[in-house]
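Given next, in structure tokens, is a single chain: the form predicted alone.
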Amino acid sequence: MLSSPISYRIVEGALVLARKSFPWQAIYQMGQFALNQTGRAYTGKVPLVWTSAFFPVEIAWSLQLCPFSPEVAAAFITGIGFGQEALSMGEEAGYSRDLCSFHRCIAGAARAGHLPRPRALLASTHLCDGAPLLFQNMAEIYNAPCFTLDVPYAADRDAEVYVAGQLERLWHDLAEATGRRPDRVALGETLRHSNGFRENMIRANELRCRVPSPISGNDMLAFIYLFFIGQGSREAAEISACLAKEIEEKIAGGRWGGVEKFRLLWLHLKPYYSNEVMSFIEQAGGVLAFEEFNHIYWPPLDPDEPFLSLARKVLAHFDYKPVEERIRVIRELAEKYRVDGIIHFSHHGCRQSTGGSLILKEALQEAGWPVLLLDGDCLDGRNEAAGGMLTRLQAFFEILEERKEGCLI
């Protein structure tokens, strides 16, 4: 069904009919983009490459390839109710339950034949140790080359040159593996599209400083799709421009705002197997004023120095540094968006994010923000006691309520 063009025509028709029901046209446009990308991936009309989260996907777009994020696919599989089946199949294949559920889900879905066959796989070693190892296993299953970008921990000039050199070689090797011709002009255009996306998201993020918030943080978490898949595409630049314009128009027209009992900063991702957590937050009067994953942390790209500027982007991530750097960025975001509390969704199996969470909590609480470490899993709900996360959220909101009452007295 996924490989049939008829399926996509049917879904596209349904999407068009439902257009007016979307709260934001930017989300509707992103849905169209995701549908088109999925169709390209499964119908095989364009050479497909898998990309891990945080890999500079501009490399794939510049060669007119179809980038596919299996981690995004895992979240989608879970959202439509097939996550448990895929997780079980991944565990049967030997992937331990203490590993990241995204990777277990991918392994299971690949074993079941549910994922599109890649011509090549692109992984990066920074931020996630599991993805490059998983991609190497998947490369054997699909008999496709796996290109791994080795990112050093230091972000000095030597590191920039080292990563830039790898990216240039990878670009040429990927072109050869997929039958594409490397074109510097196309690469420069790709970087300009990426800069457009960056500038538009910065604009949207600045507008979100308004109190009350002009857009739901739960809606904004959907745009992570563009961060993982879209950077470098014309579509991502256009969708982000639409988003910023819509927010501006909503503010200018006075059609924004509402009751904000608690303004929250959300760290890491969210549970995709259930909407209970996000619904509970909204019903309790909580608003996600901002989300860590939507923060623009990298400098503009230089089309005249494409590989060096992409290397700087890769090395700029604040979470691939000592934990003090992540604390500094989160403090700046908490101040900028005037939040009342911070929630860190501590995804099981994600050592990169949860490893320093206790240090993070202590530092942020010393700076004056209540912090909840909400232990859970983005895809696997089998380890969660019924209502456990909601109970912890309720207790946290009671703390925020007491603090607000204390300020009023």
Contents of the next structure:
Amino acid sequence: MLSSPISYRIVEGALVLARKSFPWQAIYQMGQFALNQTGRAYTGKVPLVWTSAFFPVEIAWSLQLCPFSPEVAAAFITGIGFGQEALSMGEEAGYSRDLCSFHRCIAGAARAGHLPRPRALLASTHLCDGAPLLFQNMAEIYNAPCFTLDVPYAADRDAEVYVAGQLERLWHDLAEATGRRPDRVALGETLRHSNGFRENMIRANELRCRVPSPISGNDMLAFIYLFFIGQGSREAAEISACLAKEIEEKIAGGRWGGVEKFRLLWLHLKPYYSNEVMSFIEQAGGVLAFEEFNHIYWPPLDPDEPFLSLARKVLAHFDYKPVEERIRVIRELAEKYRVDGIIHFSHHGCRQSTGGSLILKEALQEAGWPVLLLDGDCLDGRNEAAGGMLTRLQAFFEILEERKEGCLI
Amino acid sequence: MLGWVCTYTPEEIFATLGLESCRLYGDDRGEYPKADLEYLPVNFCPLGRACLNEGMGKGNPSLTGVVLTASCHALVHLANAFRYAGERRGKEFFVHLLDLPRTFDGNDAAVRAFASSLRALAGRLSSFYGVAWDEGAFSGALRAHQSVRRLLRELYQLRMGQPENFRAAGLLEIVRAAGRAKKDEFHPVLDGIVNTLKGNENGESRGGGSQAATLLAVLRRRGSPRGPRLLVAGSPLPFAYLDLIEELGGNIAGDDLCQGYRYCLPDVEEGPDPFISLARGYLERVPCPRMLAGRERFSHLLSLARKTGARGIIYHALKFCDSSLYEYPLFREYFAGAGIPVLYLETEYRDAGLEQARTRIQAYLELLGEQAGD
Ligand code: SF4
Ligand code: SF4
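For comparison with the form predicted alone, would you give the structure of this protein in the form predicted together with the partner chain?
Expanding to the full complex; the earlier chain stays at the top.
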């Protein structure tokens, strides 16, 4: 069914009919983009490449390939209710329950033949230890080449040159493996689209400084799709432009508002297997004023120096530096978005994010922000850490409430 | 005194600069001491937590810094924790995170990148400790490290021929001692051990002094030597598990552990640029699970199994060690294809849980026995 073009036409029709019910046209457009991409992925007309969450996907777009993010697919599979099945299959295949559930889910879904077959796999080593290891295993299953971008931790000149050199080699090797012609003009065009996306997201993020918040953080977390898959595509540039424009219009029209009991900064991703946590926050009057994932941290790309500037982008990530850098960025965001508290969603299998969370919490608390480390799992509702999340949130909101009352006195 | 954890850390650099160093292992017995939990979460590499405790705990006042490789997020956050804990205690503490390429197929770019990380490390150490790099001292340090590694490999060779007579945890204890010692001082000890083992049947010590005698004593096998030969692979494991395997009759003929054989492997050839020599020597040794070299690693281990006559492999994964946990599914499949059954053990780098493991190891050894028609 997934490989039949008819399926996509049916879903596309349903999407068009439901267009008006989308809170934001940008989300509707993103739905269309995602559908179109998924169709391309499963029908196999364009060579498909799997890209890991933080791989500079511009490389794939510039070769007119179809990028596919298995992490996003795992969240989608979970969202439509097949997560448990895929997780169990991953565990049967030997993937421990201590591993990131995104990856267990991917391993299970791949084993069951639910994921589209890649012509090549592209993984980067920064931020996620698991992705390159998983991709290595998946390359065996699909008998496809896996290209790994080795990203050093120190972001100095040597590191830039090292990463840029690998990117250039990888770009040519990937072109050869997928039967594409490497074209510098197309690469330059891709980088311009990527810059468009970056600028539009910065615009949208600036608008989000308004109090009350003009857009819900839960809606904004949906744009993670563009971060993982879209950067470098014309569509992502257009959708993000639409998003910024819609927020602008909303503010200009004075049509926004609502009671904001607590403004929150959200770190890492959210649970996808159930909406319970997000609804609870909303019902308690909490608003995600900003999310760590939507922060634009990298400088603009230079189409005349494509590989070097992509290398700089990759190396610029604030989470791939001493934890003090993450603390600095989070403090800045907390001030900028005038939040009352910070929630770190501690996804069970994520060493990168959770590993530094205790230090992060202590430092941010000393700087005056209440912090909640919310232990849970993005995809696996069976995880015992997930139990008690609402109770912990409730207790955190009580602290925030007391602080507010204290301020009034 | 500098602490380090990962076997991709070239100790030669410390020795050249005249700095003492010791490998951190953390305590692998009993329950977690409370201090472990201060800056690292519970769902985090237990070895990393144990090393934080060892390095920052009361028992190690001589430690003035650590050099950790950016091999995995466990070590990255361990570096954060050391730095943070050092600052909190108002202690001037040296923390360096050493970049280490993740992929290596013999290409010069990775060698150059690693060499540049090593040069940066030497530079930082020089200015922090006020010591200078000396080419002559480097040659001496290189020779001393090479000869210790050569002797360790010889010891492994001796064990390979007659694993029934060796205690695997004892061998790892010798490797551990090597990682903590000044190499020129440890060389005669090791030499004494090797000579003793080669030279006489009754195990009388032949040189190396009292340390050699003590280490020879820990090498002595206690368990029953009747069972099949095995290899041990995966993440560093508590010694008590190795003793248990032997107590149940398994004969450990080789290992693929960073706390074991992989430590003994780097072969560094002196060349015009010391950092390039070190980078190449360390990168060219048999890769560890984080190096994304699955099949290459497995084929080394397979040939070791064939050479030693090992019928099975015990694969140990530390809880939350992504490098091992992701490798395992492929590992299991590969060795199943080669007709070598794998037993999977998971621990928290503690000897707790030994009793549950007993039954599984027993059943596994029986299975290997049946397969061989014993
Ligand atoms: S959640 Fe963490 S471990 Fe999982 S895929 Fe993302 S970065 Fe990797
Ligand atoms: S045991 Fe695993 S997680 Fe721990 S430091 Fe070693 S590679 Fe990293």
